[in-house]
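Shown next as structure tokens: one chain only, the form predicted alone.
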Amino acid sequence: MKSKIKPLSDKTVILGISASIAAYKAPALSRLLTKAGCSVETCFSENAEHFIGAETLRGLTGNIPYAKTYGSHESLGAEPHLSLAERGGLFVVCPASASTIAKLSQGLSNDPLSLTYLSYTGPSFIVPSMATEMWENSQTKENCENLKSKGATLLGPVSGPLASGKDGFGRMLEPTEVYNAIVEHFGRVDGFLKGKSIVITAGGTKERIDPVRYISNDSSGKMGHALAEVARDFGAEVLLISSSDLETPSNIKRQQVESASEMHSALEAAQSQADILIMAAAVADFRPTENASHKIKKSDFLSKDSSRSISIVENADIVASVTFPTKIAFAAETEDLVDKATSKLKRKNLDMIVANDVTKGVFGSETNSATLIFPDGTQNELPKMSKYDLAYYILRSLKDLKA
């Protein structure tokens, strides 16, 4: 199920294409600030369409580009270096050549991309793209300093395999990365949770009984990742506390655990810098007394009838032990679903829980239904959706909150 969330809706980003061969990721990364609402515009650098065709550009966005100095389409307007400048809330220079880089770094303007950047005064991304060769040349590092120390922020480039063949630095951000960069920007700038500070959980811990086996269940981190995901999109700075072994979300802090020890512990040393706590992890109620060094052997497992029992100990109860100014947890049950996850948020002293009824596929699928409860007794009740768009509409509760 794809999500219907459009973090950059009612933005406008300058996407400015210069000539690179990697000017062919410019589309793929049009095309998902697209899909996440974003107006993009598109100027390019004087020989950009040879490596990418401006009709792709204007099919992908709905926006004529701005291609050629001269004889631009008449809807662009007498002056479409300044009217374009004027509508970006951020110009994005993606791929960047060095020869753009020097450019822009001189203020020279002799085409739609150099003439748009002059023209344009607010915050800017340089996604350089080159061979290794003219990345370490110590102009293009000049360059590079002189466009930082006017506002500029350089994303990459990285290491990596080059159009020549080579493997070396000056290989261009993929179109996710450079997207998610753009996203968080305008999560800093206006979003809701600009200034927060959130501690997200996820995973099911793992409660060793030995260096192979140990006590789990079937959480598969997914919500809290996409809870994470959220809450950077929209303007928060994140610790993502997590003992799945998904992939880290972009420019998130991560901290791994595996036992509902461990989660304690980061959770107490995270509990004086953040203002808000969302326990999506399924920590495990108990785990067994004694974790052996060594693998059992099924031998020393067994007893004779065949049979084994595990000492196990209560584990601590982490939400209701931490301080945080503001605390949401999970309650995920198989009955009762209301009533259970009411007792647990009086018990737990929480500001909302997300209630699961999990006998409907919620484990590590890409969606998932809940229903939200608060102290008064209010009640949200959220049809099935993508976990992200889920992730959504319980941070959006957060703002009738004490964070």
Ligand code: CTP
The other form holds:
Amino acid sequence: MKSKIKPLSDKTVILGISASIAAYKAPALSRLLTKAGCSVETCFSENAEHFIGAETLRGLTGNIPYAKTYGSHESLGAEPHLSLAERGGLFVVCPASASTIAKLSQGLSNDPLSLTYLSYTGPSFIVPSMATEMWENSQTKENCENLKSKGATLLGPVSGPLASGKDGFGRMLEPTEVYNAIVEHFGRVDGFLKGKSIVITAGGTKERIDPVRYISNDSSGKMGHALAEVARDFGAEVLLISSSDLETPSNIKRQQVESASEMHSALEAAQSQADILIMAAAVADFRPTENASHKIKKSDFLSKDSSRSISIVENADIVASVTFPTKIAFAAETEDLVDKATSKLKRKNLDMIVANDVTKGVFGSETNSATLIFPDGTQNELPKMSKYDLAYYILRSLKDLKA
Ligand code: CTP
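Output the form predicted in complex with the named molecule next; the form predicted alone has already been displayed.
Every chain and every other molecule in the complex is listed next, the one we just looked at coming first.
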């Protein structure tokens, strides 16, 4: 199931592409934006089409670019620069060449990009890309300062390998970094978690029997990773403590752990600096009494009567023992969902519990349904939805909590 909640739904970005080798990164940025629900309108500087085809951007955005090759650009009317400028909630010039920066700074308007920029009155991001010598030229610096003084935000450039083969300042930010800045700009919904530090655990813990065997569970970590992504989009600083092998979402600090006791130590170290804990990990309740340093031979597992047994001890209840100003946990149940989850909420002294009916094929799936339960007895029963959307509702609930 696809997410119905997208970070940039109802937003429009005007993507201005100028003549630079880094123009090949503009399609990647437009793809990230459209996937996040954003409408992307592109306009090209005079020579940008030598670097990237307008047709490519038309295919990726579904909108006709404002570029020389599209002539009068009928869909935008008689004055395309004016109607395009009106559509945008943010103007992103990416890549911004030295020449385009100079033009925009001086108010020149003789190609689709500069015509639209001059007609536009909203916020803008300028993402420079050029050779170090051009970037360090005092004229470029002046042009950038001028644009900044008029309200534009400069993103980058950074130091790194350049098209010339040299290493130095002038390299454009990666499309994901520009994308993150755009999401942050729109504040996803209202950026209400800005300044908050959230620790999120994810995945099933592995309790070692020996170097090749362990006891674990079916948790994939997808729910915890979705929570981390949404918390980041709401503006929080996120530490993801994960035992899963899923990739780390961008702009999120990750600490890899394996066992419950490693997760416990990681949380003890994090607790004094964080505001909120969301315990989405499926912590194994028990671990083998011994973790053998060598692979145990089959015959050594057998007792005299040929039955097999592994001696186990109980793991600490992590969420109950750590101290965070706000604690949220999950309850994986197969029966009496609400009653069992409510008693865990009390026993573990939580601010909210997400009750999950795990008989419904939740593990590893892209979807989940849950009931959010609060200490005052309030319940919010949510239908089946993508894990990203469920993460959204869980985090939105923090608005009503003391956090
Ligand atoms: N949890 C924990 N430490 C444990 C076991 C669970 O912190 N040793 C956390 C889980 O991460 C989850 C919540 O407690 O957020 C509830 O976990 P769950 O497995 O549903 O409950 P248990 O306390 O293990 O109880 P039971 O297994 O009897 O259902």
